[in-house]
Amino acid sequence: MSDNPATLIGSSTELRSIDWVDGAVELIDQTALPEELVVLRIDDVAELVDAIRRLAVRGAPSIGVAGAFGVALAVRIYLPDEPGEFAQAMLSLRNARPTAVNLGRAVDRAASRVSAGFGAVLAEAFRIRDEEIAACWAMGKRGADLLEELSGARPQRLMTICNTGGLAAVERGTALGVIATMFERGQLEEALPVETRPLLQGSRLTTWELSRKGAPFRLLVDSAGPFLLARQSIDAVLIGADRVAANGDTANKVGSYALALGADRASVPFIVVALESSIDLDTPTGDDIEIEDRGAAEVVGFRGLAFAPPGTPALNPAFDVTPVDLITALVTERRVVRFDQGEALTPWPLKNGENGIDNGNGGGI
């Protein structure tokens, strides 16, 4: 498959990391990268989940979508002959990854539509990728206009932990789309993304996303993050979310907390750029939220080689949580949170009819 962007997945020339194709998911498999592009295409629930499971889709919204198309496979597959098929199915694909609120509520509202028939429930998939999307250009502009309201309309320098592009939101990205529209501006120095062990995403794939654009960065080494914070000039801190609290607490992949102490330390904003629907207003405090634990054969090894001994017993949480008291604020497709105001967050009110999806002064688009 070509690496130009105009025949990556779907018709946008925008990187895109999941679409439905031809009666099949076609998603890139971020695993493979950056050695080699590969695209995998499934037309199978079991396998789906195991792609989500294995982080060939990762990323809160992605592998929201990815639920999405899998109960449009689900009901092609067993019904109306097999309903409890059916039902497992839904089962498998809500509870392949625990963390990420965005799956369940997907494959929730995707399966709203079943009495309508398969036409239906696609369509609804469709429209939750296309939500994810429009939101993902909302947050960048929402989040570049934050940066600039408070370190001025100058060239920054942006920090950020694992991938929140397009391989992690359908396209464009959360955090990583906030970087990439400061980019457009004219007003990125220098992107300084840290390697996220143990799976290197930050390396592996948010390297691969702002070469394929141009934009500057030097990649750091998980550790140097906070210490850098301390001793060199960061404009912000920016990171994605899987899951944010009624409280604002969030969790996001391991490593977020130390960088959110990291720049509480040296007074440097940090920001968290997530979809609506990562916040979850059922769930108090962060305390609350459950941590995937994904065991040790991602810590001790990786690609076939050994870091050590075997039979290494290891601590492997995906996530962790940060407090919000060390959250300047949130960023939504659809407002700013400002929790270092005294800001708290609310539930956000629609009118009938209305997609959420804010232009940035007020009024839906």
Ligand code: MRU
Contents of the next structure:
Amino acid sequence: MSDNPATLIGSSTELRSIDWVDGAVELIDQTALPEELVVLRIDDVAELVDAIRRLAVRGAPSIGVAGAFGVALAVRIYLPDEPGEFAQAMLSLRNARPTAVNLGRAVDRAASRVSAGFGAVLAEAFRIRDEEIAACWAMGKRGADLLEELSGARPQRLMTICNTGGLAAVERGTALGVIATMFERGQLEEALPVETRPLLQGSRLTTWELSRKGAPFRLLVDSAGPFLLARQSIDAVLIGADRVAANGDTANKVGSYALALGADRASVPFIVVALESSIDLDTPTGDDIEIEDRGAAEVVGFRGLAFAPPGTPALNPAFDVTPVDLITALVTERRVVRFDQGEALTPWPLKNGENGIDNGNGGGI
Ligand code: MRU
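What would you give as the form predicted together with the named molecule, now that the form predicted alone is on the page?
Starting with the chain above, the whole complex follows.
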């Protein structure tokens, strides 16, 4: 543990959830927030995998960067003498969580530089980190422009789920990055985060980030979301994504689908804000996305408090899938895809390796 949170937090309101500092991975322990701001210092692959699994570091873009730094750790620890241990470390990093495509993609991308040595792997991890940060700033502007186009340049009420801010995306954020941009433009009447059972990323983390920025918000219980969409003037729902399938179906934190149904019924725009590297054209539809089940313990209690009798069986899907016909638009760092206007998710011409997609020919896909 580091007693110097300033390495990641700095003095500005833009925090950084994870970085490589003096030869080790440092990350904000998101399980300790909002009560405590703890920075973990990790120089071991198993410890990093554990941090990803227990959501000390979480959010698709942040776990992608964690995976890439993990490859650098594994190269330093296991190569050249223990190739079997190295292969095992790659597997455990890739499989730490199954739904976010960014994790496996970033691990593979960093691992593609292994033959060039530790320095090259670390440089690739830094490139992934820097691309994600730049993408978040670009998405923020693009998403805020879209909101202005949809509802006019005026203060808006924006509902969101889970945490999609700097904690989830290394810096700035995806959906919450759009909300931050709206705030900075003087166009945020209020943010309406839902608390996000069972691990409360909305109430513990999103409110913490919004408070640090001084942005106006009110917290909702998850089940109030669809009703308030029906009854109040809410301008849009904004969510992030763990994986966007080729047809546009989107996996994100469980509860997103209910908000999409409520938004559709109330004719409120429902907007997905995600990195290009969260788009998985190899997965045809949402039905093909693996949804992580995190087990009963998180449903029947939280931090030692029991919500249900001992032994209560429970289902705990960590994500759900919103079908594309409920999604107004997808905003990425490069484009806005208006599903509501019949646009489809076409492959974007990427350079080889850029945004985590290795198309093998250095050109378009
Ligand atoms: O289980 P979590 O907290 O990792 O889930 C995170 C989300 O669902 C986010 O919305 C998603 O990763 C996009 S983050 C910018």
